[in-house]
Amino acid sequence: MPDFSSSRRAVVGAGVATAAAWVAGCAVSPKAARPRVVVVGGGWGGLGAARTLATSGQVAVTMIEPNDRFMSCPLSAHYVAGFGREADYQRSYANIDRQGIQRVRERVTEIDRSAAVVVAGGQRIGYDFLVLSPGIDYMEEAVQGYAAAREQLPVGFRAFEQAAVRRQVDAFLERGGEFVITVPKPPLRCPPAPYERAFLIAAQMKRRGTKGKVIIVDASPNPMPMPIAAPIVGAMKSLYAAQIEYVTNTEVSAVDIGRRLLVTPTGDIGFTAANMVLPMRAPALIRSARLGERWAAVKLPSFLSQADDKIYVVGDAQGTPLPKSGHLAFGCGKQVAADIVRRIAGQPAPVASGPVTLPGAICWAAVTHDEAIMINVTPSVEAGQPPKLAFQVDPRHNKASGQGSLQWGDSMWNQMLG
């Protein structure tokens, strides 16, 4: 069996690597004209990318984000349970603004891809190299009656929305009822999280006798992708046989808010309270810049657009096999930025003469407060061939692994922000 608590030494100590040596040996004097980048996202891959090229000297850099903070979609499932505070995961631009990076508090409305991105108000912006990583925008048109019901059925997969869903988990801890949480088939933003919620609200009621169940409606056969299935599935059976119901290969089409039901091909779902987490896309700027349909089109290794060879797209807006994850978004921000740097030194890509490793995507699936699952993807790509995907999961839930994704969140926002 492999060593999996050696493993876990190993991607938390990966995730604690100084940002000094981001761009290692990239840094020069600055020029009176500096190359101008603009980032359009303050999240994991908008931070990554920023970051490194600022520390780079080569540029000049513009991060464009409507938020005032930072807020982390990874491990947030523990505020959004009642296990912690919404002030444990967000964090300060501080530091960014320290480093010189201008930013820009606006909401991108248009890409001119002749060199210039559009504000909420207006104002263009003006760049040489253009860095994406806007995230992800939900496919409410796939649930008939959705939009109507916003409001009362917040997703809550994007910064600053897990506050509506912590509202709706903590009216149902109260009285409980029939908790129902969607998974809309893959790709979707961090595949572990929607079991993530369901295992922290079931701990929650375990905790505080609350009288029910959290009802799973899974559009897929199993937890996907399919490494994770055991580990998430045996948790179910082991630790919430009496508050969890797995319902498999069920798509929502339907929601009748005044009737509080769900519509299924197989019957109807009675609610109490719902998280209904949607089927997912790139934001439409990505679309209305032909960029890509659902998601953008890159090329591999190096995230460039497929349609524009200034723009890089990273994060969860780019659409390969790769594993929608904050930490892999983050690796690919700092690669991009690495490869920009190279492009303004006018050194030649390098050349590979065979499998190419792709920046890794670590998470964690909380399976109580104390106790996680850790999944370690290894992507790696070759010429004219789709991307690898080498996972590395734990057998079983476990404290040490829980610990650890404390440990990794620390890291990584202190890469970040800190």
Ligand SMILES: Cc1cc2nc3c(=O)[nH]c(=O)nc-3n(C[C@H](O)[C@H](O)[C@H](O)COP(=O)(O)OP(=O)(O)OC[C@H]3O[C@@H](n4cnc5c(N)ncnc54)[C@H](O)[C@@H]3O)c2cc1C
Contents of the next structure:
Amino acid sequence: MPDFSSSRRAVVGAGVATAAAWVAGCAVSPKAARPRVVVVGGGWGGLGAARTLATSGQVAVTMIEPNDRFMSCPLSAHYVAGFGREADYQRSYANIDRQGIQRVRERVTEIDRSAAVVVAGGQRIGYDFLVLSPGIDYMEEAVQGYAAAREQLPVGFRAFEQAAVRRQVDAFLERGGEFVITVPKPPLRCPPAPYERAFLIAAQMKRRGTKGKVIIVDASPNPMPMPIAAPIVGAMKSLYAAQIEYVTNTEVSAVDIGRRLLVTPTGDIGFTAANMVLPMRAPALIRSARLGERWAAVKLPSFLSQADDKIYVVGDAQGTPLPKSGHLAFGCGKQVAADIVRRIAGQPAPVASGPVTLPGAICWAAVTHDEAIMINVTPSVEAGQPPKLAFQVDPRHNKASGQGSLQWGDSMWNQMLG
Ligand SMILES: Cc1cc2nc3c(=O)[nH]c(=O)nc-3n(C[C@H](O)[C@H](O)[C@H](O)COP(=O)(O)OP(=O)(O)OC[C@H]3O[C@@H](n4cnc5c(N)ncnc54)[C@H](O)[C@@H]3O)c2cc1C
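Switch over from the form predicted alone to the form predicted together with the ligand, please.
All chains and molecules follow, beginning with the one already shown.
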């Protein structure tokens, strides 16, 4: 296999020779000679990587993704609460196919770190570089009794799972009662999302005159991270004091689905319907390949695996303190693709003389169907230091951010799949 070492010295030496070899190979058989990059996951991070790699024309790109189309988690709270159609948040992979990316509709079951992935059908797909962006898994074992109650207590924090939550919401809006949304301790995918769902369900209660309440059961003392706490709690109090009850410092340890009770150290909480947001971790694929424990261990600013010089991990599966945001995942996918192209070309790694700005995050918390809170995070990192996160958060929900969130969604989906 060609040597695309990431160290500056090795890249300059081996890289020049390697690039020459590829050029020579291209003259004979361009396709066969191109280095192979496999991207696991056709979500936010995977699409950022796959598109950028394909645009470079320097590599043969394979994207492995079990779903036949894309569905967005960002903005899907509107659908979950009955304000939109599921199809509004879905897009086709047709332009990925047109771009020459080989799309394999399978699930990767194993990473053989000698340079191949194995898919559910048993096929081995070899790579020179591997980009992993498989998203998250739920820690079902954290809540006793959850596995048996899964169907009735959906999390819905992964693409296409939103429909199961929508069914719970529809039943609640029809009949009333107590709709419980749990919030685990961080880190979690899109921390404002559970509150956003509560807001939009409460907005529907007002519109439809549903009797009952939404109970947010939060394992933390306030919405986390701290910069989002004031505007989220402010919206809760100013708009939904009659609809939302906010229970803090309360971690759910078990569920009694027969009696419809959540068990917590401070007493049981009854529910008619629930959206149980569980603690999260990287998918098992990451752990079984020894790329990390709860999350994949990566180096910053490169997002290269700490365990393997040919593997990059981006998106929510990576375990840095960066926000788990689609915007950031997409930016990191693009960044690692550029790094792979650089390594293949035998170019030296850029040497930073100060803090390096990393791809940023933009999360939106819809508060009504028209208004939202914008949460903008700019991360940076300096050698030997933990990353720094600079927050810019709307002090209060507003219509401009409501509009901005929709424009952002269109623009991102277009960049990923248009
Ligand atoms: C309700 C909600 C609201 C959100 N709002 C925002 C927002 O406003 N702004 C924002 O930036 N982010 C938001 N996010 C977060 C955003 O969705 C995630 O950060 C983003 O999806 C992470 O990208 P990813 O590539 O890591 O994972 P994903 O986008 O989940 O993609 C992972 C892909 O990998 C595939 N996959 C998984 N396992 C395998 C396997 N073994 N083999 C092959 N393929 C596999 C999956 O099918 C999936 O398509 C929100 C999330 C939620 C749940």
